[in-house]
Amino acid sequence: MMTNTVYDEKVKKYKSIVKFENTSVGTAYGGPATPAHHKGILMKDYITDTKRGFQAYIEYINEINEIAPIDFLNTPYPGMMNVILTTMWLSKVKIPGRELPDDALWQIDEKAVIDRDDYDFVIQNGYEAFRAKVLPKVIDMAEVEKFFKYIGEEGPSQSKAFIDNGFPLVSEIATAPPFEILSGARSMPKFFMDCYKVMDKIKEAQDVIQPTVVANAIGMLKNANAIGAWVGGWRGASGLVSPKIWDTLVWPYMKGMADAMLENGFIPVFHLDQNWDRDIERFLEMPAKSCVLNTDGMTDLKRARKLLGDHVAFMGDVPAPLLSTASADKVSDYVKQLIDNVGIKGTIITSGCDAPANAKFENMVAMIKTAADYK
């Protein structure tokens, strides 16, 4: 696909930040749900009327960019978001206009759809057979087919729009390690209990799941000619699981996914929700200046920078409550303090995780503009 000078220069800047060769802080937009309210579109229409929804998405980003320069995008448009999340988490997702009010945000409807015996099913039959067994329990398969048709028909034009508007998408897809997949299907309370009672069985199942998940992710990234992808860290956060569980069931698989991306020329973005302070030094195990940590406001980045130095780039970290309820001045103050704490090199300023659906437009502008202007 043809690119342009603006787009190419921003890709070059992104790679320079990862390598700590940048001379200015990067800025990224991340907020799949945020444009809907600002553009006057009900959430149900925003995620289901994909052509209209994507137009609102790119227009909203350009509105910010006209005032404050956005270098990169950290999240794609969330068309048919329930299918994306269901196929990743193996959990049912409620959506506005169907199970929820028309302008509500999509929600995971978490219930156990597998039993403890299903770990043996994975081991004996493989991940694809397991997925084929579970998916019909949480989604109408006709909707999955509709989603892939949508991606095939509209995906190329969306990619072209990002390029034409000069916005490199640095996280083309979100990848869920086996820990997250099994947690979604089993439900968090039951899965966490299983981690204590049948840890060896879960590890055996995850060892079967991992190669297929990695191969599928690499295939999608190659087909999209992507820059990189999220390596998801949600329920596997240091603040949620014991060291033994983290060392056995979480980190080896996250690291394995990231290593595979690097081997194939893609930049892993470790998307780290919740608190990762306890294990933050483990990211020194990744090759130096090759990855990005994308935190959500709960991990101490000042401490992380002291421990990690110039080994790993940071992307974050303005918390959702600030973007939705604080003043623009307070958002600006937070960004300045963050840059003072972690430095300019190897730093990209964006929202902590996704900007919330009710983020104030002036706060989104303040976040980006402060980062771009602050010296």
Contents of the next structure:
Amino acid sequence: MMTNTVYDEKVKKYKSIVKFENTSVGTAYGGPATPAHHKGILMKDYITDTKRGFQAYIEYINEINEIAPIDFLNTPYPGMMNVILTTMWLSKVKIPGRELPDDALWQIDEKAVIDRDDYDFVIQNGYEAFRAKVLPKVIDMAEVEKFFKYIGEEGPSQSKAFIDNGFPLVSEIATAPPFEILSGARSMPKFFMDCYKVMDKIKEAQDVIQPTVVANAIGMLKNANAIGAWVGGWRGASGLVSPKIWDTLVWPYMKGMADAMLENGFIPVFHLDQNWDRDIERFLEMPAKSCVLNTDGMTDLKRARKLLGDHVAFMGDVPAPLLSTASADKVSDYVKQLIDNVGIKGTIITSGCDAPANAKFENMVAMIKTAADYK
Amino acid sequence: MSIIAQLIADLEDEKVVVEVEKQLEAGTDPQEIFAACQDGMNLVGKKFQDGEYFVSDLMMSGAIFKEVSEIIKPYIMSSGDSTIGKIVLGTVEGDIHDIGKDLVFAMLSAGNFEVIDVGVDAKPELFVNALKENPDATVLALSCLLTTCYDAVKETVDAVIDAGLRDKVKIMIGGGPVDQSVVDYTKADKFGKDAQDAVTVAKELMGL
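What I would like now is the form predicted in complex with its partner chain, since the data block earlier showed the form predicted alone; can you produce it?
Every component of the complex follows; first up is the chain already shown.
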């Protein structure tokens, strides 16, 4: 796809940040749901009327960009978001206009759709057979087909629009390691119990799942000519699971996914929700200056920078409550403090996790503008 | 420390069930066994606060406590209520998340509170009705996992005020995106940063 100077310069800047060669902080937009309210579109229309929804998405980003310069995008437009989330986590997702009020945010309705015996099913039949067995329990397969048709038809024009508007999408897709997939299908409480009771069995199942998940992710990234992607860390957060679970069932698979991305020329963005303080030094195991940690405000980045030095770049981490309830001044103060704590090199300022659906526009502007202007 | 408390603190689920059944058969006072289970849960809570245990450990201990409670409770039903306070708990309107709420339920129950769970996506009037039906409930605990539901928390607090119950009910809130700024915005009393902290906050709000 044809690029342009603005876009190319920003890609260059992103790569320089990952290598700690940047001279100014980077800024990124990440808020799939945030534009709807500001643009006056009901959430149900925003995610299902994909042409109108995407238009709102890009217009919203441009509105911010006119006041405060956005370098990169960390999230794509969430067209038919429920299909993306369901196929990633094998959980049912309730959406506005169907199971939820018209302007509500989509939500995962996490219920166990597999039982303990299904780990054996994975081991004996492989991941694709398991997925084919589970998916119809959580989504109408016609909707999945509709999603792929939508992506085939509108994906290229969305990519072109990002390029034409000068916004590199640095996280093309979100990948879910096996731990996250099984947690979604089994439901977190039951899955965590299983981790204590049948850890070896889960590990065996994850070993079967991992190669397929990695191959699928790399295939998608190659097709999209992507820059990089999320390596998802949600239920596998250090703050959520015991060290034994993390060491055995979480980290090896996250690292494996990231290694595969690097081998294929993509930049892994470890999307880390919740608190990762306990295990933050393990990211030293990744090749130096090759990855990004995308945290949500709960991991201590000041401490992380001390421990990791210039080994891994940071992208974060203005917390959601600040963006939705605080004043612009408070957001600005947070960003300044964050930059003071972690420095300019290897740093991209963005929202922690995704910017919330009810983030104030002036707060989004304050976040980006402060990052661009400070120091 | 009793064997039962230590087994719970070590998350030895099968062994603790065997030990509880053994002690019940041997005629040990069921209240004493239950108290040992609570001691074990207190140890788990301490390990969590000290950074030795994590949420998965809390969940595991909660499941163990629930299992042994169900074994013991038939033996102590006639012994009278020995809980230290009553709490109404639920996830606010518009939010269907239940995992955090259920974990708080488990930790509060293990902390010897009686907990009335009104479920998820609960309208303000549901909380108010539960408070009216349980006039001895002095704490309302609201779970909120979505920033878009801060207003639902606020509306629930307002509904408690409108019902004339605010003077006798303290309100605690919790959930991933909840912090002091949300307490200020919603006019609740305090927030708990995790399920274990909910026990500490509930005790504090009850003056225990």
